[in-house]
Every structure is written in structure tokens, then in C-alpha cells.
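Take a look at this single chain, the form predicted alone, given in C-alpha cells.
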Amino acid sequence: MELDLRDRVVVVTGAGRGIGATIAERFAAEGAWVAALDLAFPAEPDAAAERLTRFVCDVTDPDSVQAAVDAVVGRFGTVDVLVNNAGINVEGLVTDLTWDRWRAAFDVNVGGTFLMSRAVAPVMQHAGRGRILNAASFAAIVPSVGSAAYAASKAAVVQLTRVLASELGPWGITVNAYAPGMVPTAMNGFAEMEPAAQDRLLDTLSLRRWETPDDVANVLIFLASDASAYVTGTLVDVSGGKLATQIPARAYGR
């Protein structure tokens, strides 16, 4: 089965670095025309990335979002796939969280997903097809202490996904969420932890290795393709079987 994404127009938010940058590059490698959106971009794009165009966008600002979507449509004519990757991690016990930090988590993680989806929906409705893919998190399935703002915002993304799936279904638009697990990034510092701390985290995984951005991108490429045409309104767990059983490390003899 070939997942043919040639000449599809794909918008990826939070694509300036990290997982988002990898997602954007992978879609471009699949032959899609990619619009990479972010507040800023740290370096000049690779000269080989001729199918990737950068657009400055603040996903928490309705005017900025609409201007970016208008620019993308003006450049490429449509939007076939939207990947709502942009997000922030806000940590802290409930008793320590400030209102501003709580709101920031929801403004970016939920508000950005809402604003981008609202902006591209008419374009996809006009085309009679489309894919919207929303970044949730394993924290939306099993939260951890100190993750109230992040987990609650990502759980809200899951419910928004389900509503959008039904509201946009009549136009052949599918909407799904995906839940990555433990991808080492500058934001979480997993790979820089002491070995014992890394072991404790890896022991929660059925596939006992760190997740890579490519692991996430592989799932998104499938969900963006015609092969996933009857998959909508769901949350895809891309966590390597995190806590699939109570103590998965037992299978590794630990």
C-alpha cells in the first residue's frame, strides 16, 4: 500500500524546531507542499527543502491565524492537511500554578488548535475533503502529578477533536488526535537525565526506548493519507505502549 501525499498542501504549526520541524520535513519528503508555521524560525531552511515554505504565525492570535491561512491558500490554492502541532508544557502543582500560566497552556494548546481548525475548515469544506490532526499527549490518557494545566489542556484537545470530527464529517473531512509519549526534547530534557532517572521512565514502556520525532511523523503520514479515510474522531496512542501493563519492564527481566 502506497501512502501517496504528492502535491497535497500540508500546514504544520509549531514547525520551527523539534517534533514540528521533523513533521514538516517528513511531509515535504513525501512530496507534499508544506507550509511551516511558527512564531519564529531559528535558522535558514535547508536549500533542499524546496517544498517547504515558512510563514510567521501566532496561533493564539485570531488575526495572525487568519492572515497565515489566507497566505497559504494564496500561495498553494488550498489546504489538504492541517497538523496542529504547536503546544507548550506548563508544569506545577495546582496550588502553585498562577492564573497566567494556566491560561497560557489553554491559549496555545487548545486555543491554537481551535483557531487553526476554524480557519482551515471553510477551505476544506469548499474542497469537499481534508485532514485535521491534533497533537494531544499521553498526559491526556494518564496525567502525572504537576501536570494539571498541560494534561487538562491536552484532554480538551481530544474532546475538541471528537466534536470537529462529527461537525466536519459531512464534507469528507476527518479529524483525529495523536498522543506521543516520551520524545526527548529541549523542553523535557529526558535524554540529559541521570541514567537511573532515565531507567525509571523507560521501564514504563512496552517498547523500551525513547520515542523519536519520526515515530510520530510516521503515524501522521498515515492519518493524512487516503488509506485512513474511514478513521475519524479518535485518539491514536503513539507512546510505545506506555503503561500498557502495570510493569512492562518485567518482560525485559528488570
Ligand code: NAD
Given for the second form:
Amino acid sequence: MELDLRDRVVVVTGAGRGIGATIAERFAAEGAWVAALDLAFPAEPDAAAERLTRFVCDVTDPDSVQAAVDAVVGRFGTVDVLVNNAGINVEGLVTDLTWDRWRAAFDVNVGGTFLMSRAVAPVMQHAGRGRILNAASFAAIVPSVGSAAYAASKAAVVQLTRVLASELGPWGITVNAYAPGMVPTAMNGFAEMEPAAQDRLLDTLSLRRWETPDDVANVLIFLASDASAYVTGTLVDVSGGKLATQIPARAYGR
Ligand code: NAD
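What about the form predicted in complex with the named molecule, after the form predicted alone?
Zooming out: every chain and molecule, the one shown earlier first.
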């Protein structure tokens, strides 16, 4: 099966580091024109510089979002794929959580997804095709202690995805959310934890290894392609079995 993304225009938010940076590089490697959006970028040039252009954008700011989308359309003519990857992790028990931290989680994770989708949808409607892919999390389905703001915001992303899918379906635009599991990044510091703490987390996975950004990108490349034309309004689980069974470590004799 050929997942032909050559010359598609792909916008990836939060592409300055972490999973988003890999998603952007992988789409560029597929031959797409990639617009990488973030608050800031590392100084060194991108490996895939020829097909990857950086745009500074704060997804919580409607003016910044519209300016970035206008700049992308001015440069590439359209947007075929939008990956709403930008997100922040806010931790804290409900009894400790400040209103500002709660709001920050919703502003970036839900508000950013809303603002970017609202700005890009008319471009896709004009083209009569499009793909919107929204970063949710397994936490949208099974939250953990201290994840009220994050988990609730990611659950809201899943519900927003369903509404967008039905509102944009008449234009042939598909909208899906995806749920990564545990990818060690600066957001969570998994790789820097004590070995015993890492083991406790890995014991929750059927595949019992950390997820890589490429594990996520592989699924997004499929969801962005014509091969996924009949998939919309769903949450694609890319969590290595985080949501599959209660005690997967038993299969490893642990
Ligand atoms: P990360 O913190 O490494 O990267 C997030 C990027 O988003 C950063 O570059 C940051 O600058 C950018 N960003 C934050 N606020 C922004 C804003 N207002 N405007 C524009 N960009 C902004 O995180 P990551 O681990 O790569 O996670 C990427 C996405 O995947 C997030 O939505 C996250 O919730 C989701 N996710 C990650 C994991 C994981 O294990 N890492 C698991 C489930 C879901």
C-alpha cells in the first residue's frame, strides 16, 4: 500500500521539540511540505530543512493562529493536513490546583485545537478535502491521580474531534484524535526517573517498552493519507496496550 503524501501541505503545531518535531520531520521525509508551528524553536537548523518551514505561533492566541495560517496558505497555497500536537501537561490534585494552571491546560490543549481547526477548516472546505489529527492521550479514557486538568482537557479534545468530524464531513474532511501512551519527552521526564519508578510505569503496558515519537508518527502518516479515507470521528489508541488489560505485567512474570 502506497501512502502517498508527496507535496501535501501539512501543519504541525508544537513542532519545536518532542513528538511534534519528529512528526514534522517524518511528514517531510514522506515528501510533504511541512509548516512547523511553535512558540519557539531550537537554534540548530532542521534536518529536513528543505521541506520544513518554521512559523512562530501561540495556539492560544486567535490573532497569532490566524496570522500563522494566513502565512502558511500564502506560502503553500492550501492546508491538506493539520496535526494539533501542541499540548501541555498540568499536574496537581484538585485540592491543590490553581485556577490559572487549570485554565492553562484547557487554553492550550482544547483552546489551541479549537482555534487552529477553526482557522484551517475554511481552507480545507474550499479545497474539498482535508485531515485534522488531534493529540489526545490515554488519560482521556483512564486518568490518573493528579491529572484532573490534563485528563479532562484531553477528554474534551476527543469530544471536540467528534463534533468537528460531523461538521466537516460534508466537505470530505476527516477528523480523528489519537492517544499516545508513554513517550519519554521533556514534558514528562520518564527517561530520567529512578529505574524502579520506570519499571512501575512500564508494568502498565502490554508491550512493556517506552513509546517512541516514530510510533506516533507512523500512525499519523496513515491517518493523513488517502488510505484512511473512511476513518473519522474516532480516537485511535497508540498506547502500546495501556488501555488493554488491568495487569499486563503478569504476562512478563512480574
Ligand atoms: P513536549 O512538551 O515535548 O512538546 C510540546 C510542544 O508544544 C513544545 O514544543 C511546546 O513549546 C509546544 N507548545 C506548548 N504550548 C504551546 C502554544 N501555546 N503554542 C504553540 N506551541 C505550544 O510534549 P510531547 O511529549 O512531545 O507531547 C506532544 C503532544 O502529545 C501533547 O499534546 C501531549 O499532551 C501529547 N501526549 C504526549 C504523551 C507523552 O508520553 N509524551 C502521551 C500522551 C499524549
